[in-house]
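Shown next as structure tokens: one chain only, the form predicted alone.
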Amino acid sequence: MKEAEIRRLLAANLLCVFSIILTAVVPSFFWDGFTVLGTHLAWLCICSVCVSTLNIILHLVLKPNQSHKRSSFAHKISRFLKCCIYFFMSCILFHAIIVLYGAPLIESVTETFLLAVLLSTFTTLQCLCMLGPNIQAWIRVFSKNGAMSIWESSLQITTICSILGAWFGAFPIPLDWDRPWQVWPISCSLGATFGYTAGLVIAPLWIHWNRKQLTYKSR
């Protein structure tokens, strides 16, 4: 396995990561008052639309999955279409999802459905970059052993830690502490993003240190 592969994931991901931290300061300088937990419904807007333009600039630039067909411009834009209708289907399920898991059904669709956007910018479009609306692809990478490149099991494990982490966030919500980040869905949504962003870490680091096991093979 490569070093400069490695080394290409790492200054990637934490590009990723340097982008949501400025997510959190960045707008402060032009918005007075703007805070993550304060206004915390235009953050998730805010760094949803900034992790979605990078993801997609280094997908553009470095290429990781890179096909050798050449393809119409007619086929790019319906691929890219489907993109978006695969998205958007990704935001409506994750949305149903936290509803069933308790959020409110009627009060606090906005929030829910923001918490919703956010998971599929850090799982989905993930998916929609690297692998193209090709469910096939998708289920092949989260299978066992089904990663094809460093790039998958880098895709592997953010989206996990990105579900495992929304999915902690909510233990707190219904404990009587009476604390700001509480409030539905604050603590979700940072679980989620401390989760996307300890997969951005870990994926690389995990890499090198199992690189000698690694074997990956074509399909």
The other form holds:
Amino acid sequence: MKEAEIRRLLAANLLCVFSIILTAVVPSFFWDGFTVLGTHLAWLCICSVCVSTLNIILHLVLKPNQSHKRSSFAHKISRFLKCCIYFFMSCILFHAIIVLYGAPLIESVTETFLLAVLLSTFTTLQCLCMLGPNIQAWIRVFSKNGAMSIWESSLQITTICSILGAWFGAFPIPLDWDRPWQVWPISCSLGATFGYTAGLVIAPLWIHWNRKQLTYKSR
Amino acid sequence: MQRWPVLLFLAWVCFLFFAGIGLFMSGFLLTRIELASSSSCADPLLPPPWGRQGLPPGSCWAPQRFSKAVLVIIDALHFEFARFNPAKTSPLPYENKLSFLHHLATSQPRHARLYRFRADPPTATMQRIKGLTTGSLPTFIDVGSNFATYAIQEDNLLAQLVQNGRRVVFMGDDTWEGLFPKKFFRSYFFPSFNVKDLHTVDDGILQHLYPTVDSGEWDVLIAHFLGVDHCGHKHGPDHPEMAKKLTQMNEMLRSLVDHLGNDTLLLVAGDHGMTETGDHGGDSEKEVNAALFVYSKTPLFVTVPPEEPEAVPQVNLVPTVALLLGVPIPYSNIGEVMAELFSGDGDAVSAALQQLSVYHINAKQVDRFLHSYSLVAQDLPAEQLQHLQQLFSSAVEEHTQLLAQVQGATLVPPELESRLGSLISRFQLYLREARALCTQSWARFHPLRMVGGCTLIATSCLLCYMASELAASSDSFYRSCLLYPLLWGLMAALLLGLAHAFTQEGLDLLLVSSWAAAASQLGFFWHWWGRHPKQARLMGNQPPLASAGLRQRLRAWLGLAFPMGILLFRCGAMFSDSFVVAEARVAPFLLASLVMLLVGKLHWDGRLTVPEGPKQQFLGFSSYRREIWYLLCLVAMLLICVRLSGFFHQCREEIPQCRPSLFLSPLASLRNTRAKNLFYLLCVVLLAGLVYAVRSWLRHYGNLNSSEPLVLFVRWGFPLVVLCIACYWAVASSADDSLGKLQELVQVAVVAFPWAVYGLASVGLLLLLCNPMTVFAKDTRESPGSIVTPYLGVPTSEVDFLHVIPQIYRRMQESQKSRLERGSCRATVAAYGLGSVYSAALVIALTLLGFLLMLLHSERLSLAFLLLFLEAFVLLHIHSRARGLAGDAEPFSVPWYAVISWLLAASQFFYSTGHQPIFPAIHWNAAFVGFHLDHSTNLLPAVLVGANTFASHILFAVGCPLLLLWPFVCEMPSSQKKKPKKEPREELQEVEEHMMEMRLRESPEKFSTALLQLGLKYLFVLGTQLLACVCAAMILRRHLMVWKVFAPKFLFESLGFMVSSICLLLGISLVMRVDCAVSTWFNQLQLR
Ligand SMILES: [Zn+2]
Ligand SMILES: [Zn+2]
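Next up, can you give the form predicted together with its partner chain of this protein, since the form predicted alone came first?
Expanding to the full complex; the earlier chain stays at the top.
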């Protein structure tokens, strides 16, 4: 059972990685002059949209958290609205944190906000899909023994990896190499993306290797 | 409590670091040996064509072309100031103002010419004067001696002029007085150091200039104007004041030319340029690009001036002027004559022959200098010297041949001209290569000393780390780890001293102290190693414990990894010039990351939530939620502080798109009166807010109730200080010339108010030292209920008593068993503010220091200081919150993350108080806060400027013990919330529970160890940063950016280290002093 679940996780994660690679390659067939660096903002939008749709679809298909209660349509709607509000708030929060970390306050607001959206896609959206708009559960998942399924472990790993990637992405900005990818926020968004993909790949492997030690408490 | 051993240990560690810094510095900073020889008329350098008898009277080495010369030095005359572009329709304030130069150059092209004058770095005025008179390249280390001007020992132009009987008259900048004592025939010196004063020097010169010129009692006249430079420092080049100043200079030149005779050479030169902010000192294009203008009433040039003015190195002026005036070229000159000034008015061949002869003299002189320099110093590479020698001898040989052919008239003009031309270019090549060689190799290092210094610093860091781990665990720590190493060190010093005494060599104090440091370090490690096996054996007796210990140690190492990782990033950043340039953004980034990581780790470890099962989760959650929100609010506040502090940045020239913060300039430079008033009000209000906050903090903890002089000072002295500062700001920021008659009053006030602040602050600090107790004791033993304080009637004290926390010292009752009966135990001594007595003293000291440092900065930087206080406060709260949440078993040791975040904040605020580790960014104005004219000594301005530069280092280092104390001070709020519901009787018992800082007094040994550990950790982190800087400077010493980035960074970092470590010692000794006072207070209480 566990092995199969890990395999499902791996497949889902590889699909995500594949979709990210596609977002970098496919648009250039339809749109002349599209490059990840050159038209970075467009890529940011495409990547965010693709990853979020894919995640929602995967969530609907795989249903990692089997909720036994059948909820009413109104409940679902309110849940969905709540998710949207949470997502938007997380974008704002990420934006604020990025600015507090030293991003320009007034210039390049769009860039900063799109980076915040990307980060929210990699982190908050996953949480929303997996756990729903339930902050308590989020807080539980991100503590040492908080993960209760391999999906939640994977969530932990990908989230931490994306944020670390964005953090490390800020490092080359002051260097005087004058490369196109040193322009704000390209290095950070690339870092976040690499971190996310790395997390997606690492998570199943890590869970596989540690499957003996991982004993999830039942809810 | 062991007070002296702790201080001694820390002082010893500081000494180790200082020895390392000194050793490294002596190996790293450039030195050039000054030769004592000087040229004279009789030197056998005479060229063949004239022979000795051929020279006209009064000439040496070459025939004199001008009998008189006027050298007008306009300080910081940038090339752009002197250039005139008629096409410009709307010139900037500094453009097209010296129209007279342009007029001369166009109307008399053979009489006048403008050059770009390339100053050699460092572009400080004193270095430039040295370069302009000796023709040599003053080295990097001389920059610092701008405060102390030493007489020039090397042979120089003035010495040559005086030696050959010329009368040199000087007027202007009094730097020259120090450099050339008793050299002038007549002199008019004016104080130069006060950069705010635009007119004293210039008006003084103008008063004397024309009468002196007309009197004719001079051969060489030097006038050094400072107004343009000071205007640059005060307002920047792009300011109407600069236009006024340059117009004044233009008028001065116009009338000066009218007064000159035909036999006079006029030179107008800038000693250096200025940056966009009006500063100088470095080697950026704008700083080295000065102007030189040459004019005489007799024709000078054969050719017409080129379209784009030629660039002339500054050292070239020396041989040119020397030979034009017919005096020998100074001995150490490495400049090249400006040949076109020697062409005379004959035909092309005779002009070329004349040029050749001056080149020949020049080359011979440079060759002689290189030869004698290579005899005393080995820093010029031998093979290059040999190459130069060959170049020189072949040129000389050809010169002799050519002269013989010219005398024999075997050459016809076209061939002769070409051969003359090629020979001239060979001499030129020789001179240029020689200069390049000197420029290159006066970057001379002592690799051995550098490595030694580096090793000393590295081992000192290691020692700090080990000692901080060891201090907690051992009993005979001080004997084995302090006394013996000290003895070792003393022994080494003694041995070296004896050896020196026997060998009769000069005693190099630096070497002796570094050997002593190394020996004492060796002693420490030896004894540490001797103790180590014992501990290991002890461990070995209990094998199961050992493995548990290993796992624990591994966990501890993992816990260490995250703050140390941040420290590692910080150190790594020192090795890249881009990161050093961007450090103002790197430090806040790392600080924010460290704090976020801390919160993340606390959450990850489940410290922020209740670790119970899911049933209780919801309940427990709500009770912990407030803690989380509180912590998150603190973190958010910290992040906002960090971000806001970024607005007070200074710029480096490496980032051209950077604009310096508006807040850096003094209020006086604001032209908008409303904005000025608003900013002024804001600063004053916030300053008053700081005082209010400090006072209410003290009142909250009950430290503001006693009638001790110190408390009275806090009550009344602090507002008075604020008042004085506000008055000073008001006076200093008011417009200079709009006050008319009040001017004199203003002059007095500008000096008086800072002195009032200095006086008040020092009175406060003295009071703090004399009696640092801020405790109000309510003695209920004899007369319960009655309070004997003189100011009980003051309405505010009513409120005071509602908020004070009576601290009952449990041990009092225990120790008084002999004196008091069991029954009277309920009569107690309520000591208000005893629980925060240590912190209160530190907070008062920090506030006083803060006032002093704010005074030294420009008005609006006080906002940055308030941010600094706020951020430090928030950091302390986060730290004590985190301690509380983490539930550490060891309350007496300060965790690494706290120390590292404290130091990151210190370096962040170094930048956020408008500083950068480069020389032009130093706020020299600070030396004139409270001083109107020049200083008599150099110590005081150095202290003032140093305090200004290292303000944040000082504040954070003095406040460092707060990291230990704060969690104890803050332990109260957790139990306070229950208090209102309790009965008064119960409250008494409840109150007994939280003793705050008295816990520290309960275990004096642990307290002293904790202070020692904290100090060692602080020194370790500081030392690691220093080590990174030192290694970067050593490894990258041939890097392109070494003199621009790494060397200044190293100097600032090592000075910062020294300031920080001394202030750390002061802070810790203040805590010790309070501890002493508390002890005597208890003794007195028991005697009563
Ligand atoms: Zn100057
Ligand atoms: Zn200057």
